[in-house]
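Coming up is one lone chain in structure tokens, specifically the form predicted alone.
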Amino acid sequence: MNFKVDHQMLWIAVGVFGGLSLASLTGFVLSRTVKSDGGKATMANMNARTRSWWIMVAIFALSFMLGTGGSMFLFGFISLLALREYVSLISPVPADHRTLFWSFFVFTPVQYLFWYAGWYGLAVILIPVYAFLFVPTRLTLAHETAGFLDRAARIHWGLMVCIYCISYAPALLTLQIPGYEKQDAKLLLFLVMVAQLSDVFQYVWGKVLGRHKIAPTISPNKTWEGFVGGVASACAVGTALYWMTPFTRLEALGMSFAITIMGFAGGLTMSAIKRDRGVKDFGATIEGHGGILDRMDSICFSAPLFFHLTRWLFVSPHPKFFH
């Protein structure tokens, strides 16, 4: 039997797992030796983040083993779950019902058919054009007129986010990049592993450095100097991984900010969202973590830029603007 190793994909395997092990080390013994009940919640707080990141990581490795399609049916899932904590904050009201019904059930996993088919032209309309149309029109039928816009405004943000917009993500699987054929999983890890770490550096950086509020009736924990310090780290770790991606240094680190600054600005309205509704966390499925939308409001917003991006410069580098 002829199986041929990946050596990139083992050292990505072999970082990920040295650095939560170590990060899993640092909690169990910091657990043990911190004294005070803030440093003990914070700790109890940060081991709770560093189980759900296990889990989390080993459901990533098994989609990314059975391929584009498992990768597909992960992140359709995921669409769902998000669909469904938004659905649970929007108040719908009974005659919503069926077009909700046409959002889970028809428009999500059509939409993941059609990036897993790989018909980029229908997947980039589907529901910015056409469950854009359908949605009011169903709403229609239902003989509700009472706050109608406001109900189909909330049914078409919430399809453009939870499902639209996170479906950029495996979208990258798709790319026939020249010279790269058969490696797009490690542009999907590279966007994933650029916004998250993102999030965790102005975590730490506001945690240690914190003082000037960006947004604080919004997002009373984000500050300028854990925002600037986060992006900078996060874009120095993606410029050093540029070895996994088809991008040059350069390329890897103006790739690195696009995907910081946009993940940034869907962490910052999602929160916004969370205010207006006044919650603070759109679930519980993940511990420590809160729901599935409070762990992919960077992607939602960075996916698509990311995916348009390498598309626009690696796949179809010269486009006829006015053909």
Contents of the next structure:
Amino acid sequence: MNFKVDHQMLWIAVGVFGGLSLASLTGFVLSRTVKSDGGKATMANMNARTRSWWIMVAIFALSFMLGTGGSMFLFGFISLLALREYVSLISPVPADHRTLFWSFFVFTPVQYLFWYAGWYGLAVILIPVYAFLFVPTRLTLAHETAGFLDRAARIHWGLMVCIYCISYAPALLTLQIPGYEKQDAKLLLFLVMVAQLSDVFQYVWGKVLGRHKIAPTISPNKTWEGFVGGVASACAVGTALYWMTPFTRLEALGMSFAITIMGFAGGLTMSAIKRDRGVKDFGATIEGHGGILDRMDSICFSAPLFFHLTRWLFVSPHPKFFH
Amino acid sequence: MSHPLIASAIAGGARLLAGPTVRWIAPKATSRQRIYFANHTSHLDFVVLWSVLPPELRRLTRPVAAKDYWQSGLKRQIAVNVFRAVLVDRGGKSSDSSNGAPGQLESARRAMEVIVRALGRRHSLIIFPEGTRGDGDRVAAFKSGIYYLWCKRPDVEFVPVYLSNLNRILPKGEFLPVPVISRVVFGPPLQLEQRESKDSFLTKAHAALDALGHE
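Taking the form predicted alone as the starting point, write out the structure of the form predicted together with its partner chain.
The next block holds the full complex; its first chain is the one shown before.
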């Protein structure tokens, strides 16, 4: 059990509840006051997003109370939903079918089981090494050579992003940080809050001040104003939340910066994939947000780096990496 | 466990596998009886279509299925008791009665009787007028059963439903499913004249369903 209701956890709950209530209230007032059609559409989308946030927070809180197993299960389920969206986009051929079945129903559970069992060594190589070797091998058994390299690469890329990268988030619960025992749940919360707040702040700053587009061909909504404002705001919140982590203020700032930059990279990469496949969103699972992958893109990229930074710098004895 | 619970569980499982995004062009809520006619590419078709109906419509909607496929023990149990499927003889339903042998004609007539009785005064039906599963690329020509159904019950709304991607969850010859997001589009009910010839009816119905595939 990683879940312990300490006074810090209560403060976090109060903060999240208060923040969401404020967002709901602001959305309600603004949707009554805006006049333009464009403004109305923006407010409708913003309010749909807030509503979905309430549901996501509720699901997240529930899985937290079930401990490490509950969180592993939740993120494993998210991985499956993310992979489902991804596979729907890459137009697999019938010859890929059984390889995909392995990806969904063997590699996904095994990856999360390895983390749950605390087998760090196996969890970090299962997909980069063994799935990498397995996928093309299994594909050869289907006797279809057309587009072979493309198909193998696409399937392996999906496994890396949807399963491997996302699994680093609940893997935070397995870290044994001296002086921070039984409190890892707050580390996972820290990652999720900073990454998601960075997205929210970038969206809001971009809507309010956005003028100069960063990558118009990839993501027309991303602007320099939104990016700088969002990263700065999320880093400020992350620094202010240092008390829930094993970090000092300065370390919390550095970690927040790493999370937000990687999160931005994730958002941009996933947007490029969506443009490549000619869709706007990965799906319509979450009202106002699009698909699961649209919501998880920042976590996909930030979770592995945050995990390894924390492990290298805060879990002692230091692994051989530095020697 | 009661049957509605099992039905909900199966529908939930189908929705997890197929993650259907649903678009209603036809009004979602209705007090009218309907025939939902859909393209057929997968064994999952009717379960997914059924699972995305609003619960109050779902309770009154029954699939029409081929007796030979649902003949065996457990499958039949589920079809009849859980989904209250209307099982008909495919040989009769699929044959064009104008040039069918007398035996086929007779069984087609019997199948139609069963279907019309199942429709009754409250129920709606799900049918697959292609008669058999296609490749998912195009909608095959309709069998004439849907026309005779309309002749018997012109008061019922005929709603085309286009299903995409379900064949990728369980391609022909595979027995293990892979989750893929699918799409269900409920088109506008057919607008028909008082009297339609068989050819004109089938052309209109087929065109209406085919058009939804390009929505």
